[in-house]
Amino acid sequence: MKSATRVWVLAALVFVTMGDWASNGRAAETSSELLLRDDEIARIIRHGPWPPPRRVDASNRVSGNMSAAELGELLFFDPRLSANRQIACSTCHDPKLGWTDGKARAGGLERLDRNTQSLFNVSGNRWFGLDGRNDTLWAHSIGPMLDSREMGATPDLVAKILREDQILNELYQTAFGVSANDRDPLDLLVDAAKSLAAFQETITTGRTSFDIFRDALEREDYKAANDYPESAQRGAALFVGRGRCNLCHIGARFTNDEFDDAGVPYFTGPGGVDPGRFEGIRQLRASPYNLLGRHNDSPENASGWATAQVAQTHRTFGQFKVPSLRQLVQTAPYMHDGSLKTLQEVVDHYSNIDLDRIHSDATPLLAPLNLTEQERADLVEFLKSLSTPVEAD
């Protein structure tokens, strides 16, 4: 049985007897600062493995086809499908950016009151949006090309583009077996949609220095461990332990795929408020193209039972999604609203949280965590080790 004891993770490996290992569980060590519990590791052990298996959205019949996700490449970068002709998704969701656009607070046609989302690993996301306005990949995909701030195309649009350029149309009647001629409008906007989202479902991350670190704990193989930084792994402790950040950043994708109020204003500017999930649930309840309608491909293999149960509460007003962690070194500015620039802000942020500004009926798992200036940059770099490195132009 393993020690519940403190042991040292460190740089190299002293000699121990087979006795010594039997009941330890790991080698006693000796040149390194940080100590982590059996239950730190455990608890970091959880947060794996990366990638996870490949999921298929029984609601979209072409998520995974090739040829769907050519298609929905090409209407992903075509600012055909915006009122000005000038709007594209990739112009919010630049690939050379995250897959988001830098920005604070979104803009397309015009300025927008939140943060643009990043596409990375969104085919694990359960709901979509910031509110959760939807509850599959490809209905969140017919928003912005709707909407009169955003792209604001119109079925219509999308119809004469798929009809009209040959490429488009051979590759639609590749995916779906039908010629883009022979389907209505509305039908083909929902098509193009589940195109993108063939799309975006394979926008992944890779392996980073954390996951490395992660394996290496779970076969105990405490000498490969050592190579991951002496600080991030202080930062990985923290994380995991007083700071309790992994209470809704968990999993391989470090995200519970709920909502939560951060304590961040949700003021708009001068007399507006974003009420966040209050306002998602009512989207969504409402949608045609929610899993409750007639668009779900599946509905027998993707019932929307989570759609139909969830409600509209006090509590809900001015929560937003917990985002996952990986490759968040591109997607700065951070928060719902992108108010804060870096990740040491985000940081200070929760170090210092003002309790006043959390919505009185969330529930209680903040706390101000009152940091030293060292814990601070050891959460940061846990942090970092969450991205794969940043190729060069």
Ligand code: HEC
Given for the second form:
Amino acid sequence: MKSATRVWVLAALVFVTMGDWASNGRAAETSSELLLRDDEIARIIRHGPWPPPRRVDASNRVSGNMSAAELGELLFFDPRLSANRQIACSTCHDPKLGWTDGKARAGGLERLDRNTQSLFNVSGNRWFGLDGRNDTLWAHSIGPMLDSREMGATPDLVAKILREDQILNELYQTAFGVSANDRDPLDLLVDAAKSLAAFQETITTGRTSFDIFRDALEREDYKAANDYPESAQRGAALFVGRGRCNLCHIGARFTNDEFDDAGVPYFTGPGGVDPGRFEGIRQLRASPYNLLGRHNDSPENASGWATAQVAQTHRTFGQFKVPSLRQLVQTAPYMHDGSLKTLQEVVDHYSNIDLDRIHSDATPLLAPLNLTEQERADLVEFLKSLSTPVEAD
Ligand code: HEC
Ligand code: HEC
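We have the form predicted on its own; now please give the form predicted together with heme C (HEC).
What follows is the entire complex, opening with the chain shown before.
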């Protein structure tokens, strides 16, 4: 216990209910205490509920469509969509590795400068890519197919596969209501990406021990809440308290859906830097596939308002996506360059953060936390509780 103002909620409950045991009827069977203050509880409750309501992407007319998801799943694992016929989306986004590749930096036809993002709960994002260079999941799915360093395909190649493979051709007809043979290659490329998006919408994570804890707090069922390990409780208090992690990692997905600078070096090699969000904004605005373009299936419901607003200000240089913190136990290594191998290393990074490394000119929200060994272990325990247990194969 760090301060006398902390309420031992459960202990208090025991004392209060002692007096009117019969009328209250809530017998506290354990004497262990919940280590949280009311304001901490209120802040923890903001990280839920989970799962979030299913979201339909209005800009994608096959969002939520089962045939499209089935087509998308086949395409996702299909290496024929690459120039050398060896690279599929799943080469880098492997479901067995938490939809990543387990490497620090990805490699397709060539090596990339960035870590492969996981696709868990991806449809909840507002921006896509570590630099937010796309405003929809389907638009982001076009990039890797065409990128010469990733799959190196062309619209003609994608169109040929959709037309000539009988199974894909039939699924396309069912999902889109027209024959692939009557569509031109560019439209087929976009439709393939919209199917890939319909599939990726199904990649979600289940309820975690944190979610059970959080819901118990909301119901004021402190006895159930106390099943959550004490170390994780202390970690949660640190996360929403002195650690100020929730300034950026907020809400049920533990992200504000924006970009920031967490003090990770942005050098990609000798003389090279990754401009992050700065370059992402330029690409977003120039993309023919953004929400302001003709491929948006419902401009009235998915307006692209935010896309029209973003500006390439200097402070966006070296900023990267604030990632969701769900299911991290499967997605190491961490950060945009994969430079931190374990959650322990990430917590150490925040504990000893080097402010000279914050390159954005905004006032940094971060400062070295100088955590004790116990506090670091607690924070790691808390971060792990945001994942569901991983089944062994
Ligand atoms: C060569 C490895 C590689 C291949 C192949 C690949 N990706 Fe990725 N993917 C990445 C990397 C690296 C990132 C991080 C993106 C960035 O900012 O550059 C990423 C990011 C993403 C994201 C953004 C996730 C988010 O939360 O913003 C999506 C969606 C995605 N990929 C889908 C796909 C799809 C669909 C395919 C196949 C058409 C694919 N990827 C093929 C490496 C790959
Ligand atoms: C100022 C906003 C901000 C604050 C405050 C913040 N983070 Fe982050 N966090 C980020 C950004 C941005 C990244 C990605 C950085 C990068 O890729 O270079 C990140 C990355 C992470 C990652 C890696 C996730 C992954 O998939 O790679 C973890 C874990 C994490 N933060 C935990 C924390 C914890 C714990 C705290 C509190 C001690 C915290 N963050 C405070 C912005 C923030």
